[in-house]
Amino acid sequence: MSFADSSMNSNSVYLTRENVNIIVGALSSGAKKVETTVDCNLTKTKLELLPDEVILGGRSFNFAELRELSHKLTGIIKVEEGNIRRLEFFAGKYYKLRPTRFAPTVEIDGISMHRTQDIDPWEDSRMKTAQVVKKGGIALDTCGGLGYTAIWAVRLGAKEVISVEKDENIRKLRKDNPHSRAFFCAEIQAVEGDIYRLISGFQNEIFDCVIHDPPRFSLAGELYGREFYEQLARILKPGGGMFHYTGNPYSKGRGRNFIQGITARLTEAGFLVKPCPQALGLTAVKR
């Protein structure tokens, strides 16, 4: 974590219950400065405090406002040029960027799209990506989400990443998420659309690896089917690897049959499959 010294009067800031509580505590004690994060744990900043207020993102917040926020805030508020915007909205489903101990996750109707128990979404994405990414290779990120997987693929040496995301609401939150900033780089090509439909347009044996982190089976069963796995095998180079996130189906009563079904279909599609319990998934190598 790096450190900056700034009053943050004009830059955008991100407020969560955690950093608001820190500011409230400092104001209560009569402190003139306080050190906290205002970009969801990417950096720490020293904020200058007035007797009963602080300037954040070009807007003055008094003690009473902050104390109320500290009780009610469960998500993330972005403050920029004096304007306040909650990073959550309803669009058929309720989408919410929710803070964790490091990088935010996305919740859809209250269901987190990342592992958050005993692990942070950022580290979770690193573990998945590290199973298969090759230095100098081309990677496919089938369900890009906030972009963490694609960012890690580049950091781990991929020269190019094709990252596909179907949901425009996830893409909207990705633009607002501080931890997604590195996604918008020359090495990552963001593709809007449904990977199930788009994959037939990819060339044969073009990718060195695939990170496949699909939604739950009940939401996107087609992304767990043999037909789709055959397409993944087609676009992978011989010896190319795939990480397939499965989650922990044992906790939901599916267990062995669910994993065995995925393994069987991958095998039929031309993969050698091994369990990867540390990342809650499977690794598969094209034969």
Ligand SMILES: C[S@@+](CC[C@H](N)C(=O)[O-])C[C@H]1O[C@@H](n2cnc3c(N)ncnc32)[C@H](O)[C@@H]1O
Second form
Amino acid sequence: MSFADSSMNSNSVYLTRENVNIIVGALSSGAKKVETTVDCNLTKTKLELLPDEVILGGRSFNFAELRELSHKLTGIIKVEEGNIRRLEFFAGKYYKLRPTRFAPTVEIDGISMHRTQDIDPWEDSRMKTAQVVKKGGIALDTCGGLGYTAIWAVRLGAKEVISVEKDENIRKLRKDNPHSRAFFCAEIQAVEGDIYRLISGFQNEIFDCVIHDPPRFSLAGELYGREFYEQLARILKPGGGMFHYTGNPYSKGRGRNFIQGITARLTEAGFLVKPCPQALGLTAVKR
Ligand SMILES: C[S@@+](CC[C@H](N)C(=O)[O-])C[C@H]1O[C@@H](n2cnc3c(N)ncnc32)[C@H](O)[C@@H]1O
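Alternative state: the form predicted in complex with this ligand, after the form predicted on its own:
What follows is the whole complex; the chain from before opens it.
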């Protein structure tokens, strides 16, 4: 797999409250070195410490500055060639890459785009993808996000993945996220746009599987509608499978009707539908 994007410099350093706390602790104890992750848990690095400072990503951080960050930082700071950038911003909505135990999630106006309780976003994405991807197939990833489901589709054997993402701010954060690096590879075709509009341009029966991981219903109701499901049935090969993430509607007070509604519309569109509680969704096979 080749990395196709030069903006992702592996010399970049990512600060979170967790690694800043570790550095602050080491500086307080007078240590000369400390081992921690500076790429959001992908690898561990040994950092050289000066008496009251540390050089990270070409920039000096003194003890007071780090201690303040250790109290206040809730997101992720990227330090590259001496420049500091918070991986969160307002652009009509508030976008934030938020650290978890392993791979970051992305929040839009405080709503997380992955499961983060009891499971981290990386494993969440593996589970969604593993329900449908088969070796050698062509996969459609309807809602690309940080690219985790597309990366997993390749790891699980898909020969080609078409991954669609409509929000340029999410695509920007994807470029900055160290866990998204494998997204930029020959097997994944990143498409910028709205799957609801683009789907009509795909040929009949060209995909072996679909990973449908939409935002919640209140944010993208059209991606849960009969018309869209009919398009999904059209572009899937007979016998092809789809995983449709639904979340746990019971926790949001919507309950059984919500799942029954999705199941009924998928069935009418030509799918055989089964619950998939372990991945909080449904699997649907084109009849
Ligand atoms: C739950 S997240 C997907 C997470 C993703 N599967 C991953 O592995 O990181 C939903 C994503 O769908 C995007 N989205 C919402 N509506 C869309 C649409 N109509 N077409 C394409 N992407 C859309 C959102 O911007 C968001 O990034």
